[in-house]
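One chain is shown next in structure tokens, namely the form predicted alone.
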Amino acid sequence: MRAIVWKSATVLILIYVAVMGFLGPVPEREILYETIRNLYFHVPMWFTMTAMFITSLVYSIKYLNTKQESYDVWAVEFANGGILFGFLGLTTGMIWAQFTWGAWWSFDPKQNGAAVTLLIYLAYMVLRNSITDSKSRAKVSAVYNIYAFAAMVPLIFILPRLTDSLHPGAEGNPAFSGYDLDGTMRLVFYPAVIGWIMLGVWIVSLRVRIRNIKDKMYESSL
């Protein structure tokens, strides 16, 4: 029952967020214009991201104190759909920097931040996918999440602030909160942090379920 009430929820939400985010009002602003509205789609894609990447880390640390699989499969996972959502994030934001700043990439240290990051979790793929026993392969791989995730902070929320960057809240430009999302727009970017945080764990619980599944039928074929 109440995983139907947070689903609904959740498509709930997503449409609400379609609907004002295309239609809705939105300050004028210099430069960003209509392209304002994508603020409801590639921020909280980075929310996202980086939600998952907090749950695998978590569920990876479990892993490494109680060495229960199930810890294992929901780290793998988590940190799939944080890839998935980071590479919505460079998406969203080449789209948007294209209309804003001129050009799809411009080497700015959060864009560049970003696709590091990136890597570094398709190289978590690549190394678990290159460990055929499941014990090493699991302890290897929450070892390495510990430090793709310590590597993620200083990329993403820490270099680009330091440095000169195109991106708002850095080196003197406005950040969001204090420039763009006015009262307005708050009453649907919160919503849609919410929802698309929500849609994320949606799918992880199905891949979830469908690895569970998959190696259920292995083993009984066995």
The other form holds:
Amino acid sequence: MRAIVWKSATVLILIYVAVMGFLGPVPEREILYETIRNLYFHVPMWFTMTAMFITSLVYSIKYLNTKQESYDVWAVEFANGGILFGFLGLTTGMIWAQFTWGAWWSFDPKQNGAAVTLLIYLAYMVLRNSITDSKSRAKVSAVYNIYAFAAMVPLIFILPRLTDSLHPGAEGNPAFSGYDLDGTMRLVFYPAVIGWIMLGVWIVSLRVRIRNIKDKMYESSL
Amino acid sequence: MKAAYSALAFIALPLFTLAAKYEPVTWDKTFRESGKIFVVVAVVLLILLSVFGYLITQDRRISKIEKELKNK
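Return one more block: the form predicted in complex with its partner chain, after the form predicted alone shown previously.
And the full complex, kicking off with our chain again.
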């Protein structure tokens, strides 16, 4: 019953975002023009990716503390969800960059940092698949997951802010100054972030349940 | 009436482009009012609703299998 409530809330929030994202008023900015609306769609991808990776990290730490297998399942599926939203963030950013910075890829520190982060998380999946014993797979990949998160923080949140970047945020918080994000946009932007994170959790939970069913069927066949 | 406006715009356009350099930032606001932006909203809504529908059916299917496994 509670599941129905938050899942229908997800649907309603994202419908609101899609409608207001296109029809709502936006501030007038040079170069950006109507593409400023991408803030409602491109940026929440990164917020969702970060939320997924943080949750994945928490489950990995929980696994190392308790050695409970279900935590490992949640950790890997949240990492998978993070990778999905990370790639969406990267590709939507490339489209936006082509029409505002003039190139799909300009080897901007933000772009490079995000790409390297995703490669590190892809390596997490490769590492998992290379270990057959389920106990050592869970343990090794949990430790690697902590390393991956520790690498993501400087690659995305620290290093790009220390150098010149085309991407907003070199001067502090990206896209959060009054100039970039005014009050009317916040009314759509914050729901967008919450809605996409909820959708991410929904997708992850489905994958976890499928994994649990598979495990159960495997156990009963033994 | 519309034709008169567009004719006027056609004549005045070179003047506007000259003046544009010194004008504050604006773009064609009619893009939202009569530029058929609603078509895009409809398309995006269709895609979103399809994804939601897909998720809901998968959710139900998984719940069913979970119940079957429980009753086994």
